[in-house]
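Consider the single chain below, provided in structure tokens and representing the form predicted on its own.
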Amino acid sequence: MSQPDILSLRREMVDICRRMNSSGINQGTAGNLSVRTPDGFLVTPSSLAYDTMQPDDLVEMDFQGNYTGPRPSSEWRFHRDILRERTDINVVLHCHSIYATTLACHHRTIPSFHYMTGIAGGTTIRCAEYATFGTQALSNNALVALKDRTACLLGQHGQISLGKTLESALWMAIEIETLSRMYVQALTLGEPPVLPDDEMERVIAQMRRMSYGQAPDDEGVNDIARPRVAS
């Protein structure tokens, strides 16, 4: 990756950080963000507000924990470990969004009360066991909760969302917060019914097909969308 490409990546990271705050999923100096690079990853610095952050403030790290630049986020361990273990993703986004954190404070796993729970790749969005922030124990717990998933809650802490790109990780984090809000509100009427696993398997398979631009299904004949043919 050339220097112009790295600079462009740094600028995009700063933009995503600011959008985390403007979207309402983050506030103050809470939360952090990392993205894979050819030699390791870039991660946000410790205790620097996003509205004053500049591209040069982002910290270069390798997978041994060495860094260049200002002091990295206190959560650099789970950024390193997730990026090292999960070669299917390139971005780790962590935030303290209100409703996801509300559920995390009760160690609530989000069940398949709504079909969109499947966006994270499974029938649930797990909540990791609590561990002190910035510790290896927290990183270990996050890896367990993220197995075969692209998002999880962190017990009494917040949420983590993953993506292949910075945009997709931000989208995932906003969707997890939206699902969390719906679940908190549904709980005011009692524990909601849960979709069965076989239905969620169909939902997840359909989501995967549609992510590749394919039609939702091949049932029927007249209900399949087709491109218009010019006359």
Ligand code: 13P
Contents of the next structure:
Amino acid sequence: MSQPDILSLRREMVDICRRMNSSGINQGTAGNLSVRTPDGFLVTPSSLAYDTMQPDDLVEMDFQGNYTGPRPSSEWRFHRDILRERTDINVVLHCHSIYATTLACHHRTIPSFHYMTGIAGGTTIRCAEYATFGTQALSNNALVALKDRTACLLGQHGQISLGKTLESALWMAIEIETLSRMYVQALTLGEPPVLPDDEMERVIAQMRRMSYGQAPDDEGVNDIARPRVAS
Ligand code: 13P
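Structure of the form predicted together with 1,3-dihydroxyacetonephosphate, please, following the form predicted on its own?
First the chain shown before, then all remaining chains and molecules of the complex.
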């Protein structure tokens, strides 16, 4: 990756961090962001306000945990482990969005109460078991909850959304927050009915076939603008 490419990636990361807060899905210095690079990954520094963050503040890490630059996010372990294990994605976004975190505080998995639950690649959006922030245990729990999914809740903590690109990870995080809000709202009238698994299988297949939103797709076309045949 050339120096100008790395610089534009760093700039895009700062932009996504600021949009994470301005879109209302995060607040203060909560949350963190990482992007795969040819030699490892770039991750946000710990505890630095996004509105003052500069491209140079982003930390370069390798998969052994070595880094150059300021102190990396306290959550560098789950960023490293997810990027290492999940070769289908390039971006890990973590935020403390209010409704997703509300559900996570009750250790609720989001069931298929709405067809968009399929957007993360499965019939549910799981909630990872609680572990102290910044620990290997939290990383291990997150990997379990993310199996075959591109998003999960983190018990008594927040959410993680994955993407092939920075834009698609932010899109997913906003969708997870929207779904969480709808689920909390639906719960005010009682536990809503869920779509059966065979219907959710149809929904997920349809999403994959149509490259719907930023759902996982068969051909990886979500991130590349190219002519398609309407279906
Ligand atoms: P960092 O500022 O260290 O990234 O921590 C924020 C956070 O959300 C921890 O889970």
